[in-house]
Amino acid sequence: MRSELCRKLGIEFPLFAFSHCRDVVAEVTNAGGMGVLGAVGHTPETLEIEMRWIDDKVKGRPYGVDLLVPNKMEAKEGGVSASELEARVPPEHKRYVEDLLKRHGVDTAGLWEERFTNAAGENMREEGAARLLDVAFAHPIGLIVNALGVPPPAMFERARRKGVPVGALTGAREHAIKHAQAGVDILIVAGTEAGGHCGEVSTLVLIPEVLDAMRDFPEVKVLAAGGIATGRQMAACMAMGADGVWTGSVWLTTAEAETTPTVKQKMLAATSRDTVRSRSRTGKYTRQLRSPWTDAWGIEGAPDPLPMPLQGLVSKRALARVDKLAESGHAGAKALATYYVGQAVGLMNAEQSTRSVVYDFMRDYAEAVERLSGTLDV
């Protein structure tokens, strides 16, 4: 393509693909676009082996690395411990979450004596999020983004002596701004029917938003995100102005991700209206497959979700052993079975490689542009 952004990466195709699953990451690569490795919930022992294993499969090309680093890390240094975490958890909320599970027949014997890691915790802490990114820059990674407001001054200053362009997600004009103010090289605007966090602008409106309040920033570059799993919704958002999209729902369907095997079911039978924004899993509002648990929540009489990272302790073993008993053929917990995935579900019907999932939209994006060109009468 002719693309100032793929020639600024070394990239074939401007389809930026988000995933925890390194397969998909090293796969999306090798096929011409970019994939990004989420790696928060890593340690950087973990990171540092999937780092090389993608290392290895890339051969040399760009790939990615997704962080949440907070921006004044300081006020997150010497947070509490996982246990004074658990303490502040109230009852009322283990016991809604205990007779949910039980009338789907889930039993919750022991369930919160489970150990509980909390490596994403523990990366937003100063010391923490250093040791990730030692790990990130110490591979030959071609982006590194923040998804957890503006990237903080000693990310950029390590991004800069290494020559990686430093990304970061937005899902309102004005915190666009101050990213751009900040010096943030690529905005990945995310509207609200984007899987995971997210906030309530559909792209459609998002994306010129966001370009407009760029113009008086002409060096950074827009990747658009939320909802599209296709080369002709990607080609509508660069008709728009964007330089490339951002993409992590379609991936979850692939043959080659980690998805457990009820829930990507569950998602290629899904509809774009099988999706809710809940607060149920981290007590932020997220995009996720609406189930039992996510209605539960919000019906009459129901506690208020907790405020993140406590929500997260509810939800965090509860969920972990329905998916545990759903692949077990379990019948309450497949349909209390949820994972976060954007509005694009309705068009993932199929499983298929990842590879495949590249060149459709290549094919897709090349006849849309063709479509769109032949309505000119030049």
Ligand SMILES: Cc1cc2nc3c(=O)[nH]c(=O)nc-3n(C[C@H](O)[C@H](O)[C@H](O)COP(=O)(O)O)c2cc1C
Second form
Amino acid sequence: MRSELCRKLGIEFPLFAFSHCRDVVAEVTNAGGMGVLGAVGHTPETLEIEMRWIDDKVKGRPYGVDLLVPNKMEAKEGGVSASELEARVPPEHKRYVEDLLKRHGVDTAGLWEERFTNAAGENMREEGAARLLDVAFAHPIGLIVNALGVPPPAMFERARRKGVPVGALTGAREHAIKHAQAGVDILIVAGTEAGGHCGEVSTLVLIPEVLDAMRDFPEVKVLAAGGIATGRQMAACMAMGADGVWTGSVWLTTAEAETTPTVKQKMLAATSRDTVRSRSRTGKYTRQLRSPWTDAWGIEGAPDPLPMPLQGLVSKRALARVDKLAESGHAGAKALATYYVGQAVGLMNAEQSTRSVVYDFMRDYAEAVERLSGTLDV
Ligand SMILES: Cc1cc2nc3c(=O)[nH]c(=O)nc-3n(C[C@H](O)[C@H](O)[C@H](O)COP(=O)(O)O)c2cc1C
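Okay, that one was the form predicted on its own. Can I see the form predicted in complex with the named molecule too?
Below is the whole assembly, all chains and molecules, this chain first.
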């Protein structure tokens, strides 16, 4: 494809795939796009294992790494231990979750004693993120990205030293301008349709809004995100002026994805109306599959979800237990099970290999471009 961004990054097709699954990352990269590994849930040791595996599979083709260091969160500066943070969770929230789980027949014994990696979000603070960055930059990455805020100085410093472009996610025009002023090279502009953390404005409105604002920053490349699961949508975004597209949801129902079988089946059956934007998982708004879990946090009398990362201390253990039980066929757990996904879930109706999703994108994109060119009476 003729594209300045592709030339700059050494890829063939400007389709970016965010995934926590190393197989998806490697497959997309090997098919000509760029896979980007979500690293926030890793320890430095597990990230090293994943990246070594990817290096081996992609043989020098470029892939990216994504961190999540928010500008705003409880105890952002650090210095607060996991147990101190845990103590800030009001008993009312834990009781509410226990009641909800019990109503669905899920045993809650020992729930709050369970430990999980990245407890209390160390990786979301600059110190923890720096440890992951050390690992990431010891590998031949082609892109480093931050979500939920202006990338931390440690990310810029390491990236500049290695000549790696810095990306940042944004769901609002004002934030996009802040990122560009800070020196971000690639803006990932995600509309409200997106899975995971998302803003309020639709992709169709947000992309031109940000592109207009970027006239003052001509060096900045813009990737459109949110709701994109097909090549024709990619063509539409590029027709608006985007340099490429960034996707997350569409990979969750691929054969390689680590999505639990229960959630994968729910996603394949879901329509575009079956997601909800809710603070019930991380404390900030994320789009997820609607379930009695998300409903419970939106009803009258429900406790207000806690600020990040405290809500995660409540939700992670509960939903991990739900996911595990759902796989044994437990009906209540199956009903409660949910995961981040965007409105594009309505377009994800059959399990496919990752590679065939990339090839479908390419074919559908080419057909859409031809269709558009055919509308000109020249
Ligand atoms: C399961 C899931 C987890 C996500 N986790 C992260 C994350 O850790 N960091 C991040 O930058 N974006 C994350 N996102 C958002 C994606 O990077 C991307 O912006 C979004 O998926 C794009 O919209 P789409 O889901 O409609 O394709 C996540 C998205 C999903 C679906």
